[in-house]
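Have a look below at one chain only, the form predicted alone, in structure tokens format.
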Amino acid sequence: MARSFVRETDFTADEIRQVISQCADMKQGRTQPTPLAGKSAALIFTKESLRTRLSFEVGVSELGGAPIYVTDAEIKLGQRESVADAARVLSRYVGLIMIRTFEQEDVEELAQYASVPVVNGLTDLLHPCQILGDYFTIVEHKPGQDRYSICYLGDGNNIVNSWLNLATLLPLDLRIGTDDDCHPDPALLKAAQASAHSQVLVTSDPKEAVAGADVVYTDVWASMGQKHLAEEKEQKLRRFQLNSSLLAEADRSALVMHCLPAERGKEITDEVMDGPQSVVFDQAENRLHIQKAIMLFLLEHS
């Protein structure tokens, strides 16, 4: 059966180390496997992308690929056809399926019933190749620490919801300063705080989130699909923005992130996002880079 990447927990935790581990390999250029060599990949995009469109058909293509852009359009899935029915078809014409959607079910139901690798590349509910990616990008920068603090600020959306499962699996101190109409999904949240090698802490206070922290997040304050709520999400949140003052009760070496698109001005300041703690476009170049590790990972374990 195929191994597939629908949401972080499945993998183990010493399976994502052996993924940010090839990673690093990549990046650095000590090993550069082509298992899609003769194969293509179907690239799905319900929603519309910059970073995970041109990293996915970078990282396919480099892999030894070719890397096939599928639109709404062309698919409909569930509509059209259902998934299932798509998954079987997908699955005999290309070695590996990405999809980036609205729905976690139609991307678990692809994985379901595809017989080839599935990557989730974005749901309303989790976005775990970015992740994976950030968490990366934090070792990059701070090697050597066993647990990092690290604070998200804004709307309790799928990047707060992915770094919860991911503190199911690793040792995280998170702490996710949010309005209290903001909060991330229950059920990840309760099970991230039964974790018994994480703490996690939901807050209303930014200096609570902030203070000493290793890494301070963000993102923006309506996600795609969100838009209609954004004066709403902004009254709400506008106290978390990511500004020098607040960035200034973290850590002194804290690493400032944010997963892009960014709206300047709102949830984040020209002067912390374009500083000296901002890695935010090591993180938008680290997609590409966990994305091939994340892909070549399934290849071989399917």
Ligand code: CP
The other form holds:
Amino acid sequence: MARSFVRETDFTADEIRQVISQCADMKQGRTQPTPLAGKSAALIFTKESLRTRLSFEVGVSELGGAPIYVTDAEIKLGQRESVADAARVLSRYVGLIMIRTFEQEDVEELAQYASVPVVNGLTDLLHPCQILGDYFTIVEHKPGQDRYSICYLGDGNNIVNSWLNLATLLPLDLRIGTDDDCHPDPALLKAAQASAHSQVLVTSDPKEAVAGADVVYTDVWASMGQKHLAEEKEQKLRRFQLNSSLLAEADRSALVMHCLPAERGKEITDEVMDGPQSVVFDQAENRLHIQKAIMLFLLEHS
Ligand code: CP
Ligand code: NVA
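Here we have the form predicted alone; I need the corresponding form predicted together with the ligand.
Whole complex next, starting from this chain.
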């Protein structure tokens, strides 16, 4: 079976370090491999996207391949035919599949039946390419630390679930500031809290979450597919807005991070997003480099 990346724990800690190192080499132009030369890659989207679509299209091209963008309007995954049959058919045409969709189970099933690597481009549960790219961005800006303290403020969504998964692999001090009704996935939280090398705190006190952190990260209060809950989430989460007075509670050199798209004035204010501590556009750029390194790793190990 081909190697896939549908959740962070598909890689070992050592493999993540290899991917991070390869990412740095590719970003600095020290190596430009073309493992997709002569092949195509299917990029399947059942949700909207700017960064993921563009960074995968560019990344596949730079790896020598031809990207094929397809939406669920055509393939109707799991409706027109089973996910397993779609996986078998796609594997006859392309050298790699990237999928962004709602259900994590659909991505796992696609990977189970595909004979080519499958990459998770975001589900309701996880956003693994984002979190690996974000970890790379942190290492780039704060090199040489073997442990990072990361404060996440806001909704317990796919981004924080992915941080929890990463905490089972790499040493992190993760402080999650959120409302009692907006906690992350309970099973992933439990696994991260059981990890010997990481510390995970969930608190409803935003100042406790931020205190002394190396990184302060936020994301939209209502994710794709949950926009009907926007008002309810806003009421519960507005205390966790990343603004300059809350940022002042963090380390003075703390990085400000957001996976984007941002709803400026809600989870993050303009002065923080455009301020000197913000690395949000580096994060967006690094999606390209990390995904190239992830695809290369999977193709080399399949
Ligand atoms: N961060 C991110 O995945 O952005 P898109 O939704 O635009 O792809
Ligand atoms: N949590 C957000 C992330 C977008 C990249 C969402 O799922 O909409």
